[in-house]
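Only one chain comes next, encoded as structure tokens, the form predicted alone.
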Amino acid sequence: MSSSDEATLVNKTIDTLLEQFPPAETEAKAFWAAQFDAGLAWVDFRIGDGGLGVSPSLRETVTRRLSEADAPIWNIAANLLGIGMGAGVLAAHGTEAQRKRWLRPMFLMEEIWCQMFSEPGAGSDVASLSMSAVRDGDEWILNGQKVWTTLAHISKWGMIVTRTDPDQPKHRGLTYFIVDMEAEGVDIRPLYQITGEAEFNEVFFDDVRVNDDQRIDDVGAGWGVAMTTLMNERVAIGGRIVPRNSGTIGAAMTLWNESGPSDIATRRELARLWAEVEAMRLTTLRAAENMQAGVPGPEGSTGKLTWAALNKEVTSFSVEMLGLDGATIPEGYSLEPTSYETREVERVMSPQRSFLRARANSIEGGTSQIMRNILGERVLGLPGEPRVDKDIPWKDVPRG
């Protein structure tokens, strides 16, 4: 199919979506089942998984023409983790059944995901990871802690990578499971965050049993399937095709119109930065046109780069525009886990606490020295660092 048949099938699937359920008269889950049934959720998915296997550029005119059409598209951004992330791990290493398991109820925002990565002992560097999964029958035991575990505490599953072969290096003794949080043994404790909320946690495995039928690709095959999940985190966050003045240069464009100064100096920032954000949002538009159906590449980490340190630009000068009441969050300030309902919409952060958040940005999903690193060796092709353990098995690579 040509990739103007592609594009007309897909217009033409949305014309039928909105005029059979017309958004203003149709609860959201009822409009998300209709979407998935239709191809709509991940058009680039297979037949059957919520796809029509056409170019995933093309997810760029669903979010837009249902965006324009006022459908509920805040899924997305509610279960980030489970549709930007758990969905493209189930596409490319799922079996039929995992996926028709999953895909759906994840769409419909049923089971909320989340994604246990990184460890106490592994932040950057994820494949020296210590959590154990041992073989017993047809389940895995699981015993180790996981960190910055974002959402797992309003989550139903969750994709860990685990140690399976401690006598094999770090990246071949790898397995990756979807594991439900709300099983025996599991532990969450939230990590509260300078905006007093509490996104993420640390989760403890004490003796968790785990179905075989939850593994992900072969035994060992972990990092790979890691891999996966991370491209798609970095697209998930850097690489949403949003709308022109949405977002915090949305509110920075507002917070100027209602009460900011016109100086000179001021406008030629505010412009300085407009710009910057629609060259970043265009440029993530031609990537996602170039993408092949597949892994994603290292677009993802490029505009993930872009984009933390962008927002945090952005986000400074409206606080600076504030002035003295920059300095107070009008919706109060409390510490409080986040709550399943602050999640359902994508909620308009305040400056100020649009401001304190995005201090996280050059830190998940990858630290922005860790995109540079990715950035260089995959796309400039420069030598990668030294890596040491890289040959040796696990359990001889020194620990502090």
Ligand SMILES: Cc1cc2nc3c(=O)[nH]c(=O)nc-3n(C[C@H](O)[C@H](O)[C@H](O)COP(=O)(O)OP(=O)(O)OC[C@H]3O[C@@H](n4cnc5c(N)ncnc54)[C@H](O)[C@@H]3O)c2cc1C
Contents of the next structure:
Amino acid sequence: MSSSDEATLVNKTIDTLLEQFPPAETEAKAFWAAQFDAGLAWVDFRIGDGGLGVSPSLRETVTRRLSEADAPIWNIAANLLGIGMGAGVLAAHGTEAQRKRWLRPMFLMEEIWCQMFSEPGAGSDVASLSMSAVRDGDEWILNGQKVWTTLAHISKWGMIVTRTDPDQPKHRGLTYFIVDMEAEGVDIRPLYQITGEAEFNEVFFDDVRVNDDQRIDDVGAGWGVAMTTLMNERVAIGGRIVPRNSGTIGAAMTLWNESGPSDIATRRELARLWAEVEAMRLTTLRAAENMQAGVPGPEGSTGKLTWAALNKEVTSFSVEMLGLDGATIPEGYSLEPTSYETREVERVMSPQRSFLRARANSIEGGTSQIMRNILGERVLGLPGEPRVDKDIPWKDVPRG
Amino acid sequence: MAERITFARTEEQTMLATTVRDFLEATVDMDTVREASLTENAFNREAWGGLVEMGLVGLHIPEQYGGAGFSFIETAIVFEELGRRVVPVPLLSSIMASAAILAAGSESQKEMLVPPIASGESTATLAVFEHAHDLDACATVANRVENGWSLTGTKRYVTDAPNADQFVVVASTDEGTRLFVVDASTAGVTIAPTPSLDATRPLGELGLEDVHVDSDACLSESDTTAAIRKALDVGVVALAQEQAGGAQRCLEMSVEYAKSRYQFGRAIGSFQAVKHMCADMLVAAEHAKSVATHAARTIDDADESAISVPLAKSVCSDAYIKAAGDTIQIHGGIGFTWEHDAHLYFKRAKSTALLLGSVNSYRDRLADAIGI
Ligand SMILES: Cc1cc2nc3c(=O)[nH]c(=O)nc-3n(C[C@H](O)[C@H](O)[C@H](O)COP(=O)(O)OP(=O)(O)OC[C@H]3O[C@@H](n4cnc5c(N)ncnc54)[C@H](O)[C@@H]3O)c2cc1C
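Okay, that one was the form predicted alone. Can I see the form predicted in complex with the ligand too?
Full complex below, order starting with the chain above.
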């Protein structure tokens, strides 16, 4: 199909969906079911997997047209680790049975997903992780600890990287699974962050049994699957094609128009920030156009890097626009850690909250330093740094 | 925007880029650019001759006015390539002048004046500014005289003035602002080069002392503000493309050097301080490409260009200045020498950001357009 035929197909399919399931009269879940079955969940995926087998750049058309039609698209953000990352992993590495089992309930928000890569001893250097998985017939037994696991407390499924062969160098002895977060031996405890919320958790595994049919790709191939996950994560975070004037820059514009100071310098600074955000948005569009179907390449990393820096700038600017009010905490929002039971209660979205939350942007999903290393080495071909852990069995590498 | 934004080049456009790049690499030795930067009327006639021969000067000009009838995207591609080598040719001036005539002229004026510019036979430029800060100031006056007009005043910061055969001049009249086409050889015209920060793009002063021109030299009987704006916007978009090309070339030079220069027993590109500067430069160059391409694609869309033109000016100016500055840093001492190319890009970057109006003035325009 030519690219214009693909665009026509996608637009026609959207027309039909909106006609048969008018968003105003359709319950969100019924709409998502119809959207998935029409192949409009991830248009670049296979037919039957929620896709139409067309270019991934057409995802933007779907998001844009559905949001213009006021259709429910909040499942993407609410189940981001599933819809934005897990889905890409299943499409690239999953068996047909795995794709059939997991994609649809994920998109319909029946099952929330989380990602368990980071450990207390393995963050940026995630390949050095310790979580062990030992084979026992048709099952694997998992022991160890994960940390910073966003949404673990409401998740049904978790993507997990484990060490199955400690005698291999660190990248080689890893195996990837999808684990049931409700399984026996999984203990999830909240971790409170600077905003007072507990979006993330620490997760302990004590002899947790996982069936071998939940293994993704081969034994020992976990690093490749982890890389697919991270590429998808960086695109999900920084590569999402959003409408113009949305997100924190949109909030800053509203703030300016409603209560901003009216001096030229502040207005110019807002225009400059707007231009940078728009340049990033156009670059994302361009990257999506250039990207071949399937797995995004390292170029996806520019979006993550710039988004982190710009979101920090924009949210800081918004707090400044509040003047002295910026130094206060708005009604309905408390910075105190919420109780374990109430941590899902929605708090007022304020510029102050966005400002604090933005600090995580350059840490989560790969720090900005790591992003720059990736751009420098994989995109620009600059030499890597001297490595002290190269070709050494994982068990002999120093840790701390 | 109803239309889906696209950036991808057609096969023909990719071929055009390759052809122009190969030609410029073969023709424009960076040493000649450096030498030209010691003069006050830099003009690489060999490169210009080639562009003329390939029909690239009037690429986006409609066929009925002697051009090739392509879209502005093709012209933008040529500018990207020119920017990569800081080529001293008056293409920017030429397309701004023709854009002004096309926007303000009558049918017969367009038919008479545009073809020689499109063919490269005549080198034309736009003479708008007089004051360093107040870009709208216009003390140059035109008074009606028998059979025409008499112009008096001084235009400054005129790009390629020392090499121009023709000037499209903005002047105030009793009836409002008007545009006049004035030949360099007309009595009362003086042209003085202005020493420029970026001497590869010569600037000059155009003096007009009771210069008599025909009635036909006046391009429009009505207000010309929109035509002037359009001509400047065409210039800004061409420059944005040049800035994107220059930033990309800076990135390439820096990466090449970071791979081959060794200190402390390692390539300097393996040091994160250097590597991360290169990564940030990549981001800047990519952003510049995105906004410049978008501006070139939307230049004739009145609504979107109100955003895309100042957007391109804002992003590309900062991106190029940063890329060119960091290129000097990454090269160390050698990057600061006259012999190295880095300064040609650095001067071009700063000077381009200032040309046709400050970055801040475009941010103000952008603010108007996005409703803040
Ligand atoms: C809000 C939030 C949500 C998260 N959600 C999840 C999740 O759902 N699942 C999950 O698995 N993880 C999650 N993470 C964890 C995240 O991926 C890690 O925090 C991140 O990869 C960094 O690891 P670290 O915290 O151990 O820091 P370290 O890796 O210890 O880094 C500390 C500092 O050293 C720098 N550094 C490290 N290595 C290098 C190097 N080679 N070159 C230069 N500088 C270096 C880093 O940039 C950083 O500044 C989340 C984190 C946050 C903040």
